[in-house]
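Below, in structure tokens: the form predicted on its own, a single chain.
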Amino acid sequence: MRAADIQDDLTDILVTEEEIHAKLEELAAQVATDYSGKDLLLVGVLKGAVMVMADFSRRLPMNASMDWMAVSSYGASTKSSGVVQIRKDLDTDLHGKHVLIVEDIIDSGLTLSWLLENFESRGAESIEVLALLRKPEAAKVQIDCKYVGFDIPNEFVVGYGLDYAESYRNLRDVAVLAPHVYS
């Protein structure tokens, strides 16, 4: 679906599927360069990142181990409650891994500042974070985000993952929801 198909719940749209795609294109080619003969593992956040970690990966010219851990800050919400809960650990023990972790979105930084502790207790060799989007207005802990695609301003956003209650996830573009669809 795309931000045409559903106008009359969007105010505005941020980035496109094109440019998502020329985007992740972009930064696989410097994953790549970066990680060249070491042994990567994406991690993906769901749900959101799914969509972002299924392009992105397509995109790497190299070989990746992946894995996916669930967490939730959110529930219906459209602000982060900070209390972070686990619904999926991961499947594989990061002793000596090199982490990247893959976002859709950095908004308050709460859950990813949460997620990089955790990581890092658990003996990664490094720990890296590749975020579609992220709005630096919104941030409440300081996060070193190496790979982003892009800024965007303090908005509800929802699509290429990112969803308002489990709907919108499926929009291939990635715009800013009409507040009358979640007031």
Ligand code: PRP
Given for the second form:
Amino acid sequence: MRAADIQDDLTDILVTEEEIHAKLEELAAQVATDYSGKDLLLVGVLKGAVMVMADFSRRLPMNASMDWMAVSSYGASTKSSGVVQIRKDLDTDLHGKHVLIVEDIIDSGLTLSWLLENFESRGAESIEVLALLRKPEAAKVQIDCKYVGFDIPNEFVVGYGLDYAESYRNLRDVAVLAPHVYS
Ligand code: PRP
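With the form predicted on its own in hand, show me what the form predicted together with this ligand looks like.
Full complex below, order starting with the chain above.
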């Protein structure tokens, strides 16, 4: 759906679909240069990263394998503690692999911090992160993210994979959710 279809639920459009696609094209070219001649494994973090993975991977001018991981916190308290539960693990053995974790957003950074540590223990040859969005003001831990799409303000954003109570993931753009929706 487009922002115009649900305009009462949104305040601002932060990043348009066109801007996202242009940025993913740019990042894909950069990643292809950096990983030239290497075996690249893209790991998408469900569910938010589905859109980024689909659009980024198709723009990548090289072959790459894909795998998925589903993680979730036990609730708000767990998010702040950084403890993550694996709901679906990788099907791939990471030994000797060049891994690029594909994320929709880095908020506090706690999910990625946990994932990076977890992946490091599995013997990957290299591990980098690509995140479409990052909220610098929300960071609780610093994540070394090599490929960042857009830095955005610390607002409640939805769309392009990002949800509120499982809704709005299918919005084409990234937009700020109107407070009346969640308060
Ligand atoms: C979101 C997002 C990241 C994480 C970022 O996932 O996709 O994985 O939160 O937040 P953090 O930097 O504060 O850890 P979420 O747990 O909402 O699950 P979802 O992808 O299924 O929506």
